[in-house]
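Here you get one chain, nothing else, as structure tokens; it is the form predicted on its own.
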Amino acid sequence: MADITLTATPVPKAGLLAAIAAVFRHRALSSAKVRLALLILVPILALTILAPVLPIQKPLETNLRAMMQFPSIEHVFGTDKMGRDIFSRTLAGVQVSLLVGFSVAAIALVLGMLLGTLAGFYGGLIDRAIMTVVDIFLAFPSLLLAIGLVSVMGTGIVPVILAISLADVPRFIRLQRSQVLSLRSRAFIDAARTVDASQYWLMTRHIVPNTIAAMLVAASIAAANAILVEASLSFLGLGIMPPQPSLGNIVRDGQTYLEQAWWISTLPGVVILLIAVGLHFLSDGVRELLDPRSR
């Protein structure tokens, strides 16, 4: 009898990821807070993409003879009292709010799972002296904070990032070192130290693979709540200042004419709004998605 060779045939990496793309899309877009999060941003960053494109005003474009106008088909928020159109102004402002809202919650995931990580898993010295800035930190309100931080380095774009990041780093510190101090003890890194198994080896395979879920979701939530402590920041002028335009500096610019005007700070205040909701939908949606108890 002739002897049967049975050989597997490797499954190529880009069909591999192609198809765990396929599912992840799938899962996702099976979730109603993903479906209603996607309904809610999706047109909002395609405007914002294609604003330079659109036939509409710039936003620092001034005309006297259209102040204070009605919402219309020319001018569909309206203008100010310079005349400049709203509806750009607050397409601008979103794209400010984008960039902190995303580069705060970058820099606070990447410190808060690095710091977090070591601090949980090494324990000792270093997990106290971690540890107690944190809580120093973590003595004093975000907005605050933010505040303080930004009173002191100035304003701008980049200030208002590294405030916002750096009072929501402690946060993330002790989210990252919680999951770690859990994982530590179970049976698998046991196993995994059975044999040998580096330091390295066990936080960058074992540890942080396993709290990248949590991690993702915080950091979903922190971007939605920077980019509403950026517009705060922006109302009370110590965030972006004009002319470049802020949801925030937008929205404050119009509180004097509310009655007469009240689309100036309304309609960007109404956009603040559905950017925070949309974001933490997809929070909501990201953690059901990663968690499979949740399934």
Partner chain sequence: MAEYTAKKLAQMLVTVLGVVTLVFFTLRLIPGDAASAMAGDTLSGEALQVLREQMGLDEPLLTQYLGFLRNLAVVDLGETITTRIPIAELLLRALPITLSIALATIVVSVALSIPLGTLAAYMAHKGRNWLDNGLTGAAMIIDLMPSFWTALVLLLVFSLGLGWFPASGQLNWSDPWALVLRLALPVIVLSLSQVATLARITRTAVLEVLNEDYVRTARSLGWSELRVLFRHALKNAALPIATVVGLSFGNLLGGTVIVEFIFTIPGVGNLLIAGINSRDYQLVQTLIVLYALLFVVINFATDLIYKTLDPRVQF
The other form holds:
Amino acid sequence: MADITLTATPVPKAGLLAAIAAVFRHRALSSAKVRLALLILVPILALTILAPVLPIQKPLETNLRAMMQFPSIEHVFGTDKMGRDIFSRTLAGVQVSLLVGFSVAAIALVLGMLLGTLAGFYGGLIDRAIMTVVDIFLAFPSLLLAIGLVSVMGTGIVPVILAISLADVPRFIRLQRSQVLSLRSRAFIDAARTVDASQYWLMTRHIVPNTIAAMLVAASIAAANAILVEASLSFLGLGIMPPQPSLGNIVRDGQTYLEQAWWISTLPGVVILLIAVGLHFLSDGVRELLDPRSR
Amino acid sequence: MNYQAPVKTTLLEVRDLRTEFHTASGTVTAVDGVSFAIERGERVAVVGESGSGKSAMAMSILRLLTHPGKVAGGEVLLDGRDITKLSEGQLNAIRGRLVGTVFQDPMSSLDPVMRISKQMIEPIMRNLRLNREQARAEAIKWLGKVGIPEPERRIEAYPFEMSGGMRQRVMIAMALSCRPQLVIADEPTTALDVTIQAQIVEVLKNLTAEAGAAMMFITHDLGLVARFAHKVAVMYAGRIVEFGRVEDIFANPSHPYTQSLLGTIPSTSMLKSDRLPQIPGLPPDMRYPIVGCAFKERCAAAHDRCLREAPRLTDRGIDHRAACWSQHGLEHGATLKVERPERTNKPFEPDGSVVVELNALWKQFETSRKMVVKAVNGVNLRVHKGETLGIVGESGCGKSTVARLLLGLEKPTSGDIFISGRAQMVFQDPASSFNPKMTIGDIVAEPLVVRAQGNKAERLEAVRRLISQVGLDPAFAERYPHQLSGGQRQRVAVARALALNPSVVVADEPTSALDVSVRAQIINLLVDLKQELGISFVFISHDLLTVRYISDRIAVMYLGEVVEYGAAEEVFADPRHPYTKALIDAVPVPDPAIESRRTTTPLQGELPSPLNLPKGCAFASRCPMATDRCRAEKPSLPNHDLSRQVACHYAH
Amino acid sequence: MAEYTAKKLAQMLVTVLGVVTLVFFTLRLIPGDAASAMAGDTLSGEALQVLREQMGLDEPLLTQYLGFLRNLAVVDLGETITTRIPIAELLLRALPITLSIALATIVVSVALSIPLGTLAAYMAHKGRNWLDNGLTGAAMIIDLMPSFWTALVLLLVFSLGLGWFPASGQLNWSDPWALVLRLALPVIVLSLSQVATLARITRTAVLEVLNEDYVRTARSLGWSELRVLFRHALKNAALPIATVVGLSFGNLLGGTVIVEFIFTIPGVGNLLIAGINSRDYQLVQTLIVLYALLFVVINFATDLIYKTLDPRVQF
Ligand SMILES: Nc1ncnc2c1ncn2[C@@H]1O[C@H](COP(=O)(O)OP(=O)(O)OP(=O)(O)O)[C@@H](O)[C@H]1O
Ligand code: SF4
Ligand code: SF4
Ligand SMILES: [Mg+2]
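Switch over from the form predicted on its own to the form predicted together with its partner chain, please.
What follows is the entire complex, opening with the chain shown before.
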């Protein structure tokens, strides 16, 4: 026995589960960023979900007696040239945006972690093969890669999701690979190797868990980015095609009437911005919460 | 203030200096009312643990603190002018010109994208009012003086083209080239090898003496203080707790902290059976106001008054002051905790059996540019059961590579390794050796889980046992690594290494990231475990005094080879290889009496590149005794059954 | 330097080959083939076959691929399929416009963002955070504004509302002032997000460098704050800034497509959209390769600049 025993004062338990539990208690909400993010995102989400039961005109419904109307109580964002309710169309567009955002983030996260871990952990031929392809993809400016891909795959929600994901996956692979590489040389890996831990053990116990936080942060930024890219594609007439509303094509529709009815183009744009800002604050907050040192 | 120095000769006078850092988690009072003076030409050492406010104090003197640091009060009189009241412009006329500065980390203290010439010449032009040509000549002269070979050529180098030792020489040349009257050196040799440290210290000492400049030298190495300083200031928790002439401080320390600090260093005269004195606990958290004496929690002489009132510096002799309510501090030896803990079983007796054997071990690495680094070249070593083998040598000599080979973390290029039982490791950097996402309990249990030993309940029990075995409360199992101090983490590292009942534990610089007082705690722990469990240790360190204290046998490595091997006492008492001699010579001893008697000629030059090894003796390029035979013919270690081996043609 | 340039050049050529190959085979993945996709329902039977032959789609894949490579190598870009105009001719008109917009944007945004970011970093370093906080917040929001939306809002306010800038009309190269007015809004829109990105990275880089030991060394030698900032801090911070300028050029190229579309500027972006809408795959594949090529060349240039800024780069 050693001669002195240092005593430990109890400290709050931590870990992923605890972090999630904390989100529902005050800890997460004590982060100003998370509060702000929720303040922005929750109402938008709620309105989007509740849209079908709200007392508003359906997104595709036209009303020739109420064309290009200035925003009012009845039409919060006004109406367009066919008398469609912009607010209702915007909410439908948000649905598309969120679907695209989350799908892209999920695809990029899963493929990025898988291929990035393989490349970083095993190195050699696998690494070189994966990284060669990644470098080729990264040689394209990302919006132009997406444009090129939708021009081949066609318009619609699935091609848009695939096109944007294909532009994002290489970035995720790179990030994951560099994380794995720097973790691989850490002393705790050596410590595990001296007790003959298997490669599988090293990967699942030591490497991957330490990469998740950064990847989640990257994923929420990628979601915001995907929402912007989808809107841009639809705005250019290459993404989601009318009459199905998307934030980008609503703005595009309004462009012609910018002078007579500015609200058609500008208001949905504000919603895009709000969602993107909300997601960014969320990613910042998540980063702070997942970092054990910040506790 | 009863420091009675004639006004004329006082260069720097600091009065009641207070420095604060305003951080999100509170105001840290890093310097809390410090007063002292430096005479012209005098060398004053400032010692203390990390966090005691040494650097903050030094930076405050030149107002080099950056936000959130701030000088909150006091005066700094340089030549009678109060620096704290000067404008930025007046201050800039003093910095560099009157006061030169040398910082701790030579790797980061020079601008990486600027040639040395540019960084050196322009300050000289400005301060000494010389033209470019003259300034250049001056710069080259100083580079030569600090020992840079071929200064005319090297002045055009970029910092990255130089070794750490060379860069520190450049820093010194820069600091001295404008003929300052005061040089402030903040741990200038901490990042360097002992041999290089000895050279640098020699250069600093000679050149400042030659120029008649005074020096303030910050360090945590008491040996260097003894070698170097005229006066010593001991800092603790932001205050000077003792100040005096170096002889007095070492011979009659009167503050309990100074006394303990001196006690924690393994001295050359110390017996192996003695336990290293240690200071319990940790320094106080400077975010909170300290009531009473800051040292009271760790002081064996603390009494009532210490809890209530903070002591001020009072006279203890000529030029000797200490801040302690007790006139003589600890009553000698009696209250410094040195006795052995209660033992449950008989100490292990080594029986001479071999647990590790390395035979003709070679390891070469291929670099990205297809060059071959010859890291380990034909090493034969044995570790006996229940003994500690110390490995010493300069940075890059292959110590860590031998450790990694032994642990199976690297595959040898050739040669074989025999281990009876299992080898485990304690790493140098307590921060990166744990997975930050795992609790201490999971970390210590990991080896058991991987080897599928016991069921969950048994493992839990084992973890509790291991954690208390290294002197921690089992409640630490719930914590995460970042919630532990450096010393606590190193204890956990030891617990993890013990989990699988290893026959040998390899510790690569296990204490070099720790403060002196904590260092002694870890060393005592390792010694206890060795005696209690009969485990063998391989202890790698550049701290020769510690290696001597902890090791039964020592291997001295140079350029990937073992050049001397033998019982620790013998090797230290009678080094036979010229390299071993130089290495031991370079180590400063914390005793000014010994240091002043020593005539050290530091080992010249630096470790050659392991890319192209010399044909003959690896040490020939730096050996004072080298002959043509040495350069042509390689000396080899004799039969490794001998208990004392030296690889030198001329060693007796 | 020569060895380094050669190495980077070789790397660049490999990437370009990869890019070209990827574009070629991706286009061959179109269900059916490019000809029938192009024709939609308008052509059938023989006419479709003629179109296929015109596009060389009847030949074996490898022959097509090699032919494609050869044509690119000798800068024979072919003709648009629908209108039979040589693509090179179209590019000769469109490329200078797009490049001028991109170049003007880079100049404007570097000139604005570096002083702004440096100032914010310096003030934060001294503990005065308001500019830093304001800048960081504003930069984040500007960065997240969809550029087509920003463009429309600016168009609405400054062209349609205040009438300061023309919203459309011919590009007149002989009247520089008119040209500046015509291109001002597009450049402003693109600069906004570039400034946001670059100011942020400048701020981070400079702030980091200001905390480096060698900055303290420079101060300890008695150099003034201004000299420390310019000689040491900015010079070292230039390294990460250069990298980001190079990388953000990719976003800039994407942005030109959008502003050209909104401000009806006959640049490469509008050519691309027209090509996609008329399903002219010959044109689309050429343009996508062109964009990638521009981006790759800019990154190559960034590497060279980086090497001259940082003596430590060995490779
Ligand atoms: N993985 C590697 N790849 C290339 N070279 C290496 C590698 N590991 C070590 N070396 C080189 O081998 C030589 C010996 O290194 P090693 O780390 O064993 O020295 P050391 O004595 O432990 O030094 P220190 O005291 O600095 O810890 C050095 O020149 C080092 O640069
Ligand atoms: S004042 Fe008291 S507690 Fe402080 S060092 Fe002296 S005896 Fe110890
Ligand atoms: S062999 Fe020669 S060079 Fe080598 S250590 Fe002995 S005397 Fe020096
Ligand atoms: Mg080492």
